[in-house]
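The data below hold one chain only, encoded as structure tokens and taken in the form predicted alone.
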Amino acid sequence: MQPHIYSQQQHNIPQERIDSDALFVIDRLQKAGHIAYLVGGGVRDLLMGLYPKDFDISTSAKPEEVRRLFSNSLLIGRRFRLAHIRFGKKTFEVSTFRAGDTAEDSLILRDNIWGVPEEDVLRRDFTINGLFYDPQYKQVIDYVGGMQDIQHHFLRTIGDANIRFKQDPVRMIRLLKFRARFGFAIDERTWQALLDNYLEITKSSPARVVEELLRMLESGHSLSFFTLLEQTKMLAILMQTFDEECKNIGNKELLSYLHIVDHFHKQHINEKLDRTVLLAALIFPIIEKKLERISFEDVSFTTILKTAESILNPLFHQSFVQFTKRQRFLVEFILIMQQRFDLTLKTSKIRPRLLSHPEKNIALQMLFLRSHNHELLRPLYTQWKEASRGEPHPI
């Protein structure tokens, strides 16, 4: 299997965008006699003119050999054994080239059969993530047509999509993630395979699914992503209560805060809203809709609490995705605090006790989002923000 090799003149990857510590790791591996490349999303992002968040490395060195070469490394994983090499706050993931039968359509439980680059690339998910970059020769190595798919804005799996999704159903969520992030067209066979196999997602680790959902809430493309989840019926599998509310209230209204969340993250690339605030932003429109039936004067702490619990209980306990008890507690706190803030619309008085609460900032983040959805709340947010001046505040 011969790869297509793209030279520096053909791919135009700017070397200065590659992390110097990643280059150091690859150089040491190569000098020790191993093959070592940048791989995956980092190569994809460099080719698209983006700044990669991660620089993953793939090598012929076995995990134990990597560990011996780097004292700042740690071996992790059983199902998928690899090394993490740390430089201060940065961590580089170093995986060994894998081999194995890619035609097997059962869930991959262990994947520690070592191979060569052309075998390893066939184990990866999508062609746009199946590219190697060799910084020594400044070459992109393409076994799967990923370079052309990036140029043509096209998403397709490496190999049979039905098999790939059964081997690792989280790949279906990742497909929607790339569609939402990049706006790429999805190959017809790949799209049909997702529609045919979406129920396979229940075979995934709930923790992995939750992490993908939370990352997308932070991505600046959460509105498109959750719309795709709803359209493909996966939202009904992952968050049944939320999906039912989508149908009752309407997708556009229910996801209205995600537009604001996305705008914030696009404007503040290096800042992230707290994850519990992002979960609250999903849930708050449901509460708003339920409270519309109650007059402002009758909306009390008890009303808010009961309304929040009627939504949070099934969402946190009857969904495939499982959030932590602390996340549940903080989301409930954020939602209830909104009523506390709203009370000052009547009195115009700030309650000092609320400013002393250790979690007040995440509640203020939610008020910030609400103030962009309701013009009436903008002076209220400004008032509370000014009252908390002098203390750490993310917005």
Ligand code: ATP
The other form holds:
Amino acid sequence: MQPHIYSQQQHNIPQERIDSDALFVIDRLQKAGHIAYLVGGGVRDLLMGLYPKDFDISTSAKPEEVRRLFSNSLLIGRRFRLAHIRFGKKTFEVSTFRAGDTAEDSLILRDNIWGVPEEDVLRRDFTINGLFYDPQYKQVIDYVGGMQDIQHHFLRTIGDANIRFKQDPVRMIRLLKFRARFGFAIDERTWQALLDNYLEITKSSPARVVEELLRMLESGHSLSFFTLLEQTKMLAILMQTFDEECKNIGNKELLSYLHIVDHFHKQHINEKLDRTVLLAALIFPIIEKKLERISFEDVSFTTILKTAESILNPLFHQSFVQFTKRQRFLVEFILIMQQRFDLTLKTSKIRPRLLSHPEKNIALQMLFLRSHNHELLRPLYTQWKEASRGEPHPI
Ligand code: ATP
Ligand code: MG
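Cool, the form predicted alone is there; where's the form predicted together with this ligand?
Now the complete complex, all chains and molecules, led by this one.
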């Protein structure tokens, strides 16, 4: 199939937004006789006028050949073998063009059959993520109609959505992620395929699902993402107890902290709240509801501990998504610390010893979120923030 080629005048990608080290990698691969392009989310973001957070590169060079060309590279992955090239703190993913998914509707387990550029994009998830950019000729290379879909704000799978979701159910979560992030309309067949296949999500790796959920909590669009998860019944599959609470409490109230979390991430592009704080923010409205309070100065330490455990146990042990033991420990710590902070409302006394805990910053981040949800708690946060002065700023 002939791709549609878009010239600089047609696509308007500002070349200066492309990381110079990524351009260097592509240039070196091309000079060594290989085909090499930018691909995926980076090209999509450039076309949407955004600043890409990563620049992935696709090439005809085999992983070992990439390894030999770059002394700063490392080969990773078994299921999906690719090279990482490091420049200081930055890492670029360089993957070899892969052939299409062989098994039509079964899970993909191995994915190391090399192919040509066209095959490589046909195995990607959505048309908007299936574009190449060739910096040498400043051309966008489009085999999948992705350029038009970006222009029309439209989300659709590459190929038959039913098959693509069965092959890799994480794609359904990714669909909701792009819907939440960009507000694009979803193609009717793609949407119907999600509604028909949502139960398949349990066949995917919990670690990959958790990673997508955590990334969404950091994205500035977590509220609409979790609302979509709830509406499509995926939340009930992924985090059953949490979904039940959603029904009890009402999702507007349950997701109230996500609004603040999103506001924070939109305002602070380069800062992220700690992932354990984001998990605590999901759970906090349930605690407030159970204890019927927004501050806990009158609640005993044991009560808050028991309440926290009654929510955390099912969430951490009976859910499809699996969080780590350390995450569980820290979420509990964050919740307990809130009761300690709140005692100041009664005693007016700051206990500096509380601030000597190595993880106190994450507890302060939670207090920051609470103070934005409940104006009443603003002075409390200010007081504790000032008491921690000289320490690294909590947020
Ligand atoms: P983000 O901005 O969140 O990083 P992204 O689209 O770049 O979004 P990545 O996880 O970085 O997402 O993946 C990079 C590219 O790899 C995607 O743009 C897409 O082309 C391809 N891809 C990622 N996940 C899948 C998948 N599950 N199935 C098929 N292709 C995928
Ligand atoms: Mg990406």
